[in-house]
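The form predicted alone is given below as one chain in structure tokens.
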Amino acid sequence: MADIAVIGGGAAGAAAFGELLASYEAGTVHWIVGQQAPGRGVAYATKDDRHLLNVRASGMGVFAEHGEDFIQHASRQLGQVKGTDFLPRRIFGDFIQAQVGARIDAARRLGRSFRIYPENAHEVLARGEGGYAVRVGEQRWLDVGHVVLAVGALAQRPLRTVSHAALESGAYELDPWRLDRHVHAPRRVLVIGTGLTAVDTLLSAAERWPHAELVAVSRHGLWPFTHSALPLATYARQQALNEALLACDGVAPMLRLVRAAFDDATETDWRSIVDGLRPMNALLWQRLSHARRRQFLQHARWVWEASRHRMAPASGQAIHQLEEEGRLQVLAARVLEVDGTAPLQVTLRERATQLVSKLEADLVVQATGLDTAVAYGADPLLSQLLRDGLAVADPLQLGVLAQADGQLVGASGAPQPGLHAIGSLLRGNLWECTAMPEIRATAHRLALQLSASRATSYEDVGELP
């Protein structure tokens, strides 16, 4: 069974599928994309050009050898584009589809075998003789030697503080990308969250309902920081800092070293230091114990997310302009309850004073970002894998347990041969694994690994008497 199944139609699935088309010759590569435009996923399916990439155009690519392809592609659509620009995510979605199309054309010329399924994968069953059976749609079964899970972000679960009545009212929106479902203009829109997803949600709401009052609420009331307009100079002592961080025992000493670097580098922008940590982030995370990871998530995650995953300059400018105009209010508070029908009653506890107050909102949008808690999600495929012991939830609900190379760990504690993950499911193992630079590097390594494993097995068979 030399076939491979790639499950997931988003950017991670597209990267894995395209890399396998270029390197895998031992069997058929099956891409199970579901009922969506292949390659776009949630991140790049948006049609709103206010939703910008938070990586410069020069850093964007689908495959490991990406060169200037995206800049050239975007220039054909938008006119002259510079590598320093932050472009609409829609444009990158178009680019993914074009790049995958080019890989498909090349695979056809080389006689490679592949199939694409516009259906969902419902089950993955281990076969006694090795390999897996994958159920696609209602009745189609695929026999494969390897499965690559690239399912992307899980569907949002409502916060525990949201009542059944509020959910049933239609005034509580779990999908921030579907504001078009709300045809009546609200007087007040309350967005739960102040991260990148919330920023896009608020920019869309501001344009769609120009007379609506906008409120954003999160525990710290902190927006993501903003990228510099132009690339920053590298911190001269970055390598020494990274080596010192690797020698640290715990989160607190790491933070002290980073703060000291900020103080020391008076002529270097702090954002350059944070960006210089990127090659080390997975290693630093993997060296932390379970208790130290929990400590980081409880006490430092919010400031790390705001510092590491920054807004494009135009997005930051637009958000702050809404605040200056008085259209947008930002609250640092905890959501205690969302109840009622329309308008909804939102009970908040203010962070600074601990005072409890209520707000009415005609529409409440949950924009809390990436959900990786597979043990509590409603994804039928992941639930089946957990139930059958082929996968185990990360103890901090950051995806699934896996080895460093992305091979899943089963309920027995042993690696699952031939069962791999890529993208957000590996957050518990890699922490930083959802941006395109990390995804394309992981997809490239995985494709080479799987191709080499088949070549090795064939050589071994050839040596048998």
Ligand SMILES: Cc1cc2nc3c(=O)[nH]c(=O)nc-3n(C[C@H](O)[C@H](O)[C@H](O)COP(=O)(O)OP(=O)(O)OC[C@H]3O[C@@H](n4cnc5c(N)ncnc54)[C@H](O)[C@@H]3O)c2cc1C
Given for the second form:
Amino acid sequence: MADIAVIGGGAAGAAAFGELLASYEAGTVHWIVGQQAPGRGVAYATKDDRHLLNVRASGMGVFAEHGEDFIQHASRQLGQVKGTDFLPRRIFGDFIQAQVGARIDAARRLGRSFRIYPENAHEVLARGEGGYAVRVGEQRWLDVGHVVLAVGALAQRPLRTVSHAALESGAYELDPWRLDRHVHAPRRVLVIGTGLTAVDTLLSAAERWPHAELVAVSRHGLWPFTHSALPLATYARQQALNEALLACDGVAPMLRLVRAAFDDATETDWRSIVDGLRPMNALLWQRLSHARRRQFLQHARWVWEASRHRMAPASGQAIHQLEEEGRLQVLAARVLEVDGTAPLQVTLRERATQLVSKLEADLVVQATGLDTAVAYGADPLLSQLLRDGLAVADPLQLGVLAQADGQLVGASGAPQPGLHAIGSLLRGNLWECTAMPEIRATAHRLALQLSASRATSYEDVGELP
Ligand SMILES: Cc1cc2nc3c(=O)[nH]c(=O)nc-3n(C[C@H](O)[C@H](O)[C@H](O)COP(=O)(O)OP(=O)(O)OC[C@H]3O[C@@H](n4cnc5c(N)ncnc54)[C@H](O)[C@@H]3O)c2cc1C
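Alternative state: the form predicted in complex with this ligand, after the form predicted alone:
Up next: the whole complex, starting with the chain shown before.
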């Protein structure tokens, strides 16, 4: 028995499933996709074409070997598209589905065995004789040799400062992608967060409620920087910088080196230097002790996130235009409390002055980014894995402990054979592992590793639901 279960129906699950369909011959590949449209996940389920990719079209793909180019696919929908464009995320969602569909057709022709389940996986139990039993839906159990967890980030938990009354009022929205649930036009919308998700939320809110006043609040009140319209020249001394960073001991000397490179590179845009660190990010992160990672998270994360995860130029223009028109105000403040019913009362402490003030908002949207604190979340599957000692929470709450190749580390401290993760659960280990370029490379490596690991029985072709 060497079946594989891929759990999670987002882009990472799609990449892992498609790669396994192409290479895995030793058993059935089961894809447990949950109740959403398979392949799209959180990022690519949006129907709002103001929600743009933050990677140029030429950088987007699902599989390591591109079956069909995303640019060609997008051109068929949008007309002429350039590789340097930042396209609507919806189009990439369509592309993922088309790509997985093509892999399914090819797998059928090859007689490969697979099944897709539009249900959640609720439990993964270790079997005494090796491998795992996976419970899908209420009743069905699958016996598999390997499990790939591609479950993305956790569902948002309310901030600790939000009262029960506020949560119950219906005026506090935990899911920034569900503004459509609010039918009455609010006079003021307050978005907690100023990252990429907050930007999309504000653009949707501005369109949906043209008369609403918009407020965005985060500790530093810093928007993501924007991408340049065209790709940038690379920094001539990038390799030397990356090597020097690898030799650094600690976060502060690393930041000093990067700053010195900004000063040195008078001919080069600073964004090119940040992008040039990409191949090194995981390695640099892995070299930091937990104490130093904590330091980075406390002191440098906010500026790293804004510099590294930049927004498309059109999104930046739209946000700055809203500010110039006086419709959008951004505050650097800490949210001390959200209370009341409708309107909600939001208590803030302004960063610069430490003054405490109150703001009323008819709708408050929490857009605070990825939550991977599995020990505090209420996800049934992850909680069960932690309880059974098959997974261990990362000490900085950045997902689960894992080896460099994504194999989970169990409570015994040993690698958990056959149990792998891909995507945001691995942030503790890899730090930057949530964007498509990293996801598709990881999915490809994992599929090759699993395909090479063992070849045993061969089962019949499964039926699509
Ligand atoms: C708003 C946004 C914009 C982004 N834009 C870009 C971009 O432009 N370019 C880029 O490269 N990256 C982008 N990213 C990064 C993005 O995280 C990845 O590209 C990718 O979408 C991550 O997919 P995922 O499958 O890991 O997670 P998710 O999209 O979260 O998918 C996980 C899926 O697993 C399902 N699931 C969870 N638990 C279970 C279970 N027990 N059983 C079954 N199913 C389960 C969930 O319901 C969900 O559908 C963006 C991310 C966000 C949030």
